[in-house]
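Starting off, we have a lone chain in the form predicted on its own, written out as structure tokens.
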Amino acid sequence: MKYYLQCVQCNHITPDFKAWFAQNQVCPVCGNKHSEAWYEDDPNYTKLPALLEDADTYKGVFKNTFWRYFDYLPLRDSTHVVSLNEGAVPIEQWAFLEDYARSQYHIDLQVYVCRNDLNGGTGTFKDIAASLAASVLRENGVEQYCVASTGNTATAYGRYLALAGINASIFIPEDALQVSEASISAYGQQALRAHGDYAKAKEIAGQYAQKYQVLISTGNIDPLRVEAKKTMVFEWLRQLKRIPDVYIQAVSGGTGPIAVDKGMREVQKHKNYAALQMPRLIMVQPDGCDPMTTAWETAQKQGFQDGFEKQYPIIPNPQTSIPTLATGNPATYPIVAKLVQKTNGAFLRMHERKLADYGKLVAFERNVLLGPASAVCVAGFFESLQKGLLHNGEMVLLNIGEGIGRAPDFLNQLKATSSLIDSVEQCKPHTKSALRQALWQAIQN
């Protein structure tokens, strides 16, 4: 046997995805949701090495996307893999913050960015988690699923499942974007738009399972999301040959940390990663949904007390311009709380009317349109710096979540020299030098 899955709360053993859907994704024993997939075949990772070698000289078929590191995925037989390039995607350093950090903070800095939107199906963070899922249900013979999502996740799984041939019912809240619905039916999808917020649509497409006897995913804690994600470990390892000190991801649901935390487990069973440490988990949340920055702030106010993780606050219907982030009811704080507080790290927050400014600043100094999600992401960094979160000699990950094409509303706020002429005598020429420093004025006002 390959892998099986383990409950993480009284550790019974389910031997595949075939049991563990038969069982409705939950431990027979115990009643809990959360399982984690281990490897029976190489329990000690040491083919682990050669898998994390350059791209160049890595030799396997999958030598481009996340799907290198099969033998620690939960999936068989390699001819049922679904993908689109996703995974594999370039860490590039962005000098342009760190020398902010130099110039403003004294600190040096190395600044890493993942840039998920370069993967190859939807360009989303999303892509590496549908494709594991289309995969392994397809593995097992499953023809209809179900998803609740804010957004990304939903096109991310409309799209590979409908590669994959399975019929798909997602569930989105009111406020999702409309490309995101565009998308799902444009895929032959069936796309159910809740009147509600995310905990409505989540609250339907259960009943919706449970009527018709579908597959659903089981959210942030689904074994298919944290194992395709944890490969992120891997490919840290990969591209910059040890671990970051920080980790900065917008947060939402949280499966981000989540995986990170699985994927360090993992290669902390080969020798030579043993001594690896977890980087210093900084979660950001924009001020329009909140409630995981919220309850951490007075969780600190009190001293993080015994239970503190248990004590969050529910948002009925969130107002805010980035529906990718509106959970208002985020059920996984506990997992993240406890994660964010075994690694010192934080929840922080940041204000949405300042959101196009990150994205202006990237697209002016990288080239680089940012969908809203991965602009909070980047005000994440300020926002860490501004609280002496930053240490000098660090090296920090910023993990984006998406392009501006899952967002292209946002485009249009990103506008920072357009205007609006009759003739040539209002034109003159511009230098870019002045753009540059009025969008740093944005930032640091």
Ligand SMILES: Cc1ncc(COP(=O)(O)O)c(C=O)c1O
Given for the second form:
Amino acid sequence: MKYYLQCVQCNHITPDFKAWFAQNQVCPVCGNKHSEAWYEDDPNYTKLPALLEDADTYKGVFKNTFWRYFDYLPLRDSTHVVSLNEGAVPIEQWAFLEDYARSQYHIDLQVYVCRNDLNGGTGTFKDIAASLAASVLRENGVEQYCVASTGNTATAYGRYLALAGINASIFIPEDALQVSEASISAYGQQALRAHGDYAKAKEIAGQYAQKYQVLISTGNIDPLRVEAKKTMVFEWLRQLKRIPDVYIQAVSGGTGPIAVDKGMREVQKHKNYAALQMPRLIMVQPDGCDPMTTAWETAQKQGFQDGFEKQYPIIPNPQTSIPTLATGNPATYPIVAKLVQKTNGAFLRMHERKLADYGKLVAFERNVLLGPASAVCVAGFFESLQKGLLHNGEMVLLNIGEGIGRAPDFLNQLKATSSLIDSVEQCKPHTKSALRQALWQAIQN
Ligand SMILES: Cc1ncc(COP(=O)(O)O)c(C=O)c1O
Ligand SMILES: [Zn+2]
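Since the one above is the form predicted on its own, can you give the form predicted in complex with the named molecule too?
In what comes next, the whole complex appears, and the chain from above leads the way.
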């Protein structure tokens, strides 16, 4: 009824989340953890075109959230929805990036950004996953839950599960931001900071789940996360009326690209969208934690031999200034690398020492304060241009995954002009244009 879960390895069908939770979130036949939700009430997505009309013409109650796609989300009863106005965030055209591509590289691009910093829950693109998870857990009478996260999933789950009246134990690594820990516990949830890296936090979370028989989020392939984030693709069609040629995202665990692939396979079920192609996936990692990029570069040098996706380094205790992206053991690389290869995409690296320069430029040009993981994505755009990965006439979409609220310390690094003064003699009127030049120079150096 409405939806079912299907094992990606052996196709075994689990009727719903109640059964899925009861069988410990694995396929009872082959033991695989990766199952996908599908929608038996409307397998050909006949209602999708109407849902992709503008918000004003859609009469649903949830028109300003990703819940407008309720028909294609694995929740049975809409009264169980736990929502804080997430998803359905604006996709904006950023002309200053188009101008740069034209003047420096002589190519015409359309550059759009998805403003996930405007999500109502915690201002990150993890809010939709937390909203769906909280709703489904509530629908299934779950009272205790746990999750390990580098920071943004942690805060989002903390808040949404609190709203749903569900007790959450949230495991974060030693280097997670203080504000992540604070917001989890402020909402009344249990924040557990592991002595060690994200892998250590995950390990303890797994042991905790077993010891107390508490449900645990199964990570980047968790159907609760994937089903929420796949609506990114629906939103592209609703707002852009097409699929972009290129999708750029900072990557850590890989839920984003996995969800884009799922969303594409869903829309392709409708005849209007059957011919649509995946965008090229450009995945960006900071040089402080770049195991996927390193693996990709090695594979590229070796000509992508059979099974290349199974070779990747593990970085213990990654030293990065962006704790959100500190997945040193990229267990989903085999899945994500195949998707990137299939779409002719790439994994790139950006230099963390320049992170604030990207933040300053965007704050100046667009009046938007990026969180650090978003600055990584913007850096990926510049890196893509430099490597010749973007072509004339293409539409490029950047996932601005978080705002400054997630990392207030990063704001301190965005100071561009302040001076200490004793008297008015030291002050004179300000012209922004000189600053603009300096900010652009910093990016190009
Ligand atoms: C703002 C932001 N961008 C990007 C990512 C990477 O997401 P994923 O690799 O799971 O797609 C995260 C995840 O922690 C994030 O919070
Ligand atoms: Zn199976």
